[in-house]
Partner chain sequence: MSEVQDTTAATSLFDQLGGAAAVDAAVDIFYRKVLSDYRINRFFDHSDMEAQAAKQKAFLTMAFGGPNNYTGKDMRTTHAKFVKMGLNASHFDIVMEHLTATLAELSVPPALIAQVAAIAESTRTDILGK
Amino acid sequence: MSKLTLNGATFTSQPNETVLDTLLRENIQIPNGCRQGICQSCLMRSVDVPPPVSAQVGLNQTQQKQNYFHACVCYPEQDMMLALLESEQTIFITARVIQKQLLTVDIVRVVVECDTELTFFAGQFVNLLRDDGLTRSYSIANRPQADNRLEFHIRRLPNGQFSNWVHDELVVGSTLTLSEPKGSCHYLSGSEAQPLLLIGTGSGLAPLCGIISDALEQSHSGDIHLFHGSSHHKGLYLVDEMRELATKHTNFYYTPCLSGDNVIADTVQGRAHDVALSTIENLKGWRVYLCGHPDMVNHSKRLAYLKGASIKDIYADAFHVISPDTK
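Can you show how this chain looks by itself in the form predicted in complex with the partner chain?
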């Protein structure tokens, strides 16, 4: 049991409670989203002691040094003095929907135009806010250009609150509120010859699309291997676009994978990460991007590492959905 001090008030955390749990239980309003230590909605800072390392995973080095941490995954190990981010540090952007198009039966492409200039790296994500405050993270599927546009691929989950609202109610012309772009799963310029392995399942293709077009735009010379997986052929999308890209760029390889029983011409049978990791012998010196289903991401991280990739070269966005018991 640790004592948490915030703005002069002290709260005692119960065993197995995160900092976010404690503060919410004490009726302190803290913005929060994924509750998995990813979306950074509940980011705060420890003023006195370094927070547990596990609560800082995914933050950049500057944030780590400044003792920022995710309150939702921070199980305090000692007493902590907390500071919330200043409201001016939280930037919100307003955007208007300019395109909406179904890519598969359950994945919709949404393109928005932001009313302010936007800097981001292809592959980062933003938190989208509905008017009532409901917040979810979505990856950016395009690369930065002068038009201040962002593209998202949003998959409808059965009974999912946000995704169903996007599919059923959001229309061209609607406005949306966005957080600033976040996350470190993006293309890095400066090592153009490094081979890249990208594995995505479902709408996990979104950030990978952005990363690939950014890499090709920046004349990446190393090989780029994309493996996109779905259980059913109707779940694969942008297949023609990716094939065309592979014809145009000799260093880009595209392998659509189907994990179900159906065999379809020009696809490989098997789960995308199994196919990818059995195709590529050694990942020493590679950069690896993993996006989509959390189990796929976690499993592949370990396999990629054991195949020789170094931890700092493995970038991942697990599309965690909020589990029912944290609601």
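Moving from the form predicted in complex with the partner chain, what structure would you give for the form predicted on its own?
The following holds one chain only.
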């Protein structure tokens, strides 16, 4: 018998009883559906120990790595501290702005230094809070390092309360409040030979930068293809940095794409996802990361799947689907 702790209360599981069975027996109402580990209605997270492997069947690698599991098929093998996905307590920390740099006419790089150590995966996102409580989510553009710094690429959006404040009023030395990092769209170690396809538009490049940096730092040997798109050449950024990275790493390929009429040298005409998915004919065995406009992400998901990519290998966090009226 194992002890299960949820929201400060501890329950004892009986032999041959799943986590869901134990909680329901104790009148703890947990969402559930199929009872076969398929519908994910009862998905939970183990806070302290890895859950049984059998309870993670069907989850993608990032969910498995973060100890998500199906409560309905989880027979606990040891004591577990549990968290419901919709009620996990959010931890907030304070950070100070140490750099602010304009990358394009409407995208600014903001680098902050956190007061305390922060654990995250490259490509995740955090919620940024202004003093008055206004909150927006932004992707982390760098890989984890010892200096507790986080980098964000924040695009100014029409009527965007937070983004306009960042561009016009936030200064070096200002403080921000950050939530703990979230999201499953990040680099995974253990499959170093797997080819990677990354497609981003606008500031959707931010999480892809972190993922690429993390992959190369961990000696990823498979090919890494980045396609970054904009309608105008002034919307492309970090072009020189990406090209320099490609010269240093023979397995990294960078393709800047312009969908408008004003195409300049060393860029490819066309929308980034169209160029990418016409360049790479077969995506069987590939891992795909998509960050940008909702239409691009949804369309690319479907095409990547039709070209052979497994659904579990296509990553596009809900946050990374950038909507023009959310920031």
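Each form is matched to the other, and the largest set of C-alpha atoms that superpose within 1.5 Å is called the rigid core. What you see is a predicted model, and the numbers here were worked out from it, not measured in a lab. Positions refer to the first chain, counted from 1.
With the core held fixed, residue 174 shows a CA shift below 2 Å between the two forms. The Cα position of residue 311 differs by less than 2 Å between the two forms after fitting on the rigid core. Relative to the superposed core, residue 71 undergoes a Cα shift of 2 Å or more between the two forms. CA movement of residue 15 between the two forms equals 41.3 Å, with the two forms superposed on the rigid core.
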